[in-house]
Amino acid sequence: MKLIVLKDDILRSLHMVQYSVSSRSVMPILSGVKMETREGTLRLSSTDLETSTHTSCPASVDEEGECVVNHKILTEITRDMTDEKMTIQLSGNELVVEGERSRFKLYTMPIDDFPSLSEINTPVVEELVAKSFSHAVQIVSKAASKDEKRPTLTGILMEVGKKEIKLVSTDSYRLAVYIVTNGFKVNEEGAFILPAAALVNLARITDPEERIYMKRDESGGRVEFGSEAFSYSVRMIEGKFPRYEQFIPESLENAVEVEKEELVRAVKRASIVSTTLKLEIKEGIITVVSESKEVGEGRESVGAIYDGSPITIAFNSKFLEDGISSVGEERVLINVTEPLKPGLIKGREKGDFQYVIMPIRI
């Protein structure tokens, strides 16, 4: 293998595959990036067995070949080189990386040890606007659980219907639902539980302006997202996702309307004193109250539209802030009925986002 490649091109590709590189010492090969030349391109691949990423960059190829080298070391060398072009040559079990004034030799790993995964060919979604999907993932992932003992809740449920794609997550204390209603073509309906962390990484490597596809394998164990620039496969989470619909309040009879940014700022300031916040809601106003025996007390009042009976309800400050800030509108509706029943947060106009939050007993 011998080729010349632009530094910026290969560095961009190395950054794209980084999220599927493993740092686990049990299998050193998973810390590597597979490099192979194909018809005037350099193809890079990585996998941690849960996810896999493939991408390529243009290159001037003199000799074809393939190898696996440590991803982190190659990335650091490439990033710090001052040359615009790099010459990369495989010699035995050494990969030589050269610029005009620098030369590095990296020992390669056994190419046969690099895992090969089955192809994923069954189309599910096409022409999905990456910007819309990535935004939905970033919003919904906030409510996914971090508890590995409950693997299903660490995932995001992706329900693909003919006219909408619904993303759902919950950690038992809150529930987030985001609906994408346009900018895609559905080939096959279905429900998939995908690791939230993996989808967040997908959002990071995706160009917001591109359109991506989604495929599944025949066994139903993996899905693949991709475009002309990359492919990213994810192992699905086995199990049943909770029947979340029953937790979403149907009525908005007791909803209070408030300006989003003003309330977010009030919640942030009040949470300095305590992570438990009380909302005192009455006609025309919401008062955010925080109390701590060690710190003191804070009160923030925000004007609101409300004509129901006065009510006081408490929430976790971080969960509350996440829900309010995720609404993609200037005005937010918060529906509460009783101090110990879940609250519902959503936008005033759109129905694309709903956030259910469990109260704290005070």
Contents of the next structure:
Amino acid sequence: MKLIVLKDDILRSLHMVQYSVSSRSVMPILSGVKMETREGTLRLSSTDLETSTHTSCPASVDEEGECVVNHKILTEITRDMTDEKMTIQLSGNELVVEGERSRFKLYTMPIDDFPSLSEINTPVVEELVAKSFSHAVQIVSKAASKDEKRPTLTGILMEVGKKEIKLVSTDSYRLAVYIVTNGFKVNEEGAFILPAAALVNLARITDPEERIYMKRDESGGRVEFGSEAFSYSVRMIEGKFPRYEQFIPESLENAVEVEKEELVRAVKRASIVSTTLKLEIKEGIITVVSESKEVGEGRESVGAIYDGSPITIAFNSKFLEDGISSVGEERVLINVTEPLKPGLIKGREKGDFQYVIMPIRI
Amino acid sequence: MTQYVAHGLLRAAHQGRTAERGRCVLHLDMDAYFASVEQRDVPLYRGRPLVVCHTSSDFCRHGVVATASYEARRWGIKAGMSVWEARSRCPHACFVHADIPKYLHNTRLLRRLCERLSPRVEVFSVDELFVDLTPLLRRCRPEERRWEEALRLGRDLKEEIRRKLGLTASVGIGPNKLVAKMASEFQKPDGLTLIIPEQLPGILAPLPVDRLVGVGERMRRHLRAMGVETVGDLARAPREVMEWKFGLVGRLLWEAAHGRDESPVVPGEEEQEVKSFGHSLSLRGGTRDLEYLENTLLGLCDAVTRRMRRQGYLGRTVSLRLRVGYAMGYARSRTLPEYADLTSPVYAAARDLLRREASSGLWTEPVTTVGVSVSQLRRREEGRQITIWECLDSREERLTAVLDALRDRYGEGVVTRASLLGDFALSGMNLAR
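Coords for the form predicted together with its partner chain, given the form predicted on its own:
Let us now look at the entire complex, which starts with that chain.
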């Protein structure tokens, strides 16, 4: 293998595959990146067995070949190179990376050990505007659980329908639903539970301007997202996602309307004192109260539109802030009925985002 | 208990040193405490050998002796002895369960009595208290009068305890906690001993070295190897050698041998922080019947969570305790996803653990004891994050609230599960509170 690449090209590709590189040393080969020449390009692949990423970068190939080297070391060497161009050459089990004045010899890893995952072919979504999808993932992933003991809750449920794509997540204290209604072409309907962390990484490597596809494999164990620039495959989480519709309150009878930014700021300040915030909702005003035996007390008042009977309800400050700040509109509706019943947060105009938040019993 | 107490004292001696001069400390040691309380409350036990046991068996078959009454001590029964041995020494003794909450309550009363004397009262263990008399005696002149006054206070306190609580205590008075504690041990029961600093060398020197707090069997052997048999020998040993050989403990022991102790009397908290709630039940003869065990476990979980709710605690770690045969006891635990105080999440976890153990092949003999405890607690008023699952079905919570209200009003036995009407109800565990 012998080729010449531009430093910026290969560095971009190396960054793209980094999320599938495993840092754990159980299988050393997983810390490697596989490099292979293919039709005048250099193809890079990585996998941690849960996810795998492929991308390619333009190269002028003199001699075909393939090898696996440690991803972290190659990335660090490349990043610190001063030259614009790099020559990469494989001789025996050494990969020589050369700039004008620098020369590094990296020992390769046994290429046969590099796991090859099966092809994923069945199209689910033919095209999807990456920008709106990534936005949805970023919002919904906040409500996903980090508790590995309940694997399904660490995932995001992706419901693909002809008219809408729904993303749902819950950590059992709150539940976020985001509905994408346009900018996609669906081939096949289906529901998939995908690791939230993997989708966040996907959102990081996609260019907002591009369109991505989604495919699944025949056995239904993995899905692949990709575009011309890359492909990223993820193993689905097995199990049943809770039937989330039952948690979403149907009516908005007792909703209070409030200016989003103003409330977010009030919540942020109040949460300095305590993580448990009490919302005192009265006609025309919401008061955010935080009390702590050790620290003290804080009160923040925000003007609101409300004509129901006064109610006091307590929430975790982070859950509340996540919910309100995720609303993509200027004005927010918060529906609360009873101190121990779930609250609902959504935008005033659109129905694309719904956030159920469970109160704290005080 | 002694060993633990001893190290506690040594450690405390090191931590909070006080340079106060002319101190006077009173040590109060209740005589055969648990047994005396029982004898006071139950006339039948008076004048008879009575053995209070730490045991989980209804008939005090196993477990250890917590306290033996003085009558029982004549038969050679001591605290820490196995119940089985105590029985063989004195088959006609009365054997009773230790009712720890009762004794703790009694200790609180005792503490209040002492606090009338001086605000500086340290509850050292369930049956021992230190009272700092220094501020009371400051105005006494001349010096000798101080000790007389201290003796009078000690006598009055004993009388007060006899009158108000119907119990006897041994009182020791000395210039510090260490000496006061030694003094109270000189005369038992119902003793009153004063050791003044001038008498110290004479009294201490001939004592065998293991009379010092902190010298147990092992330390005694080590010291004997150095030729130290009495407290006097220890006091004469160079301090550096003791320090070099035993470190901090060595130095503190050396100082103790001189009757020196600067640890202050620390007024403690009213109550110790609760760490866990648990109940266990011995199964007579043992059983391998999983269904029976699960049912017993359900009853225990009911009892434990009921107590947690009464005291306003939520817990997160569920431990299952098992004894297989009469020798092998062990515990398994699991952390719940949420803090809980209802039966079903606690029981579900405990039952899972039980089922796993049942299939583990460890049960070569029948299970003789099953218990459950909940730890990793937090106070209910700190607030509890509700989960979305709960809003689907709050029936258990509402039902439990009603049952709790019933029990609060009409007693624990007013309502019980039908499945627990058999042996479990007979054990009386459903009435635990």
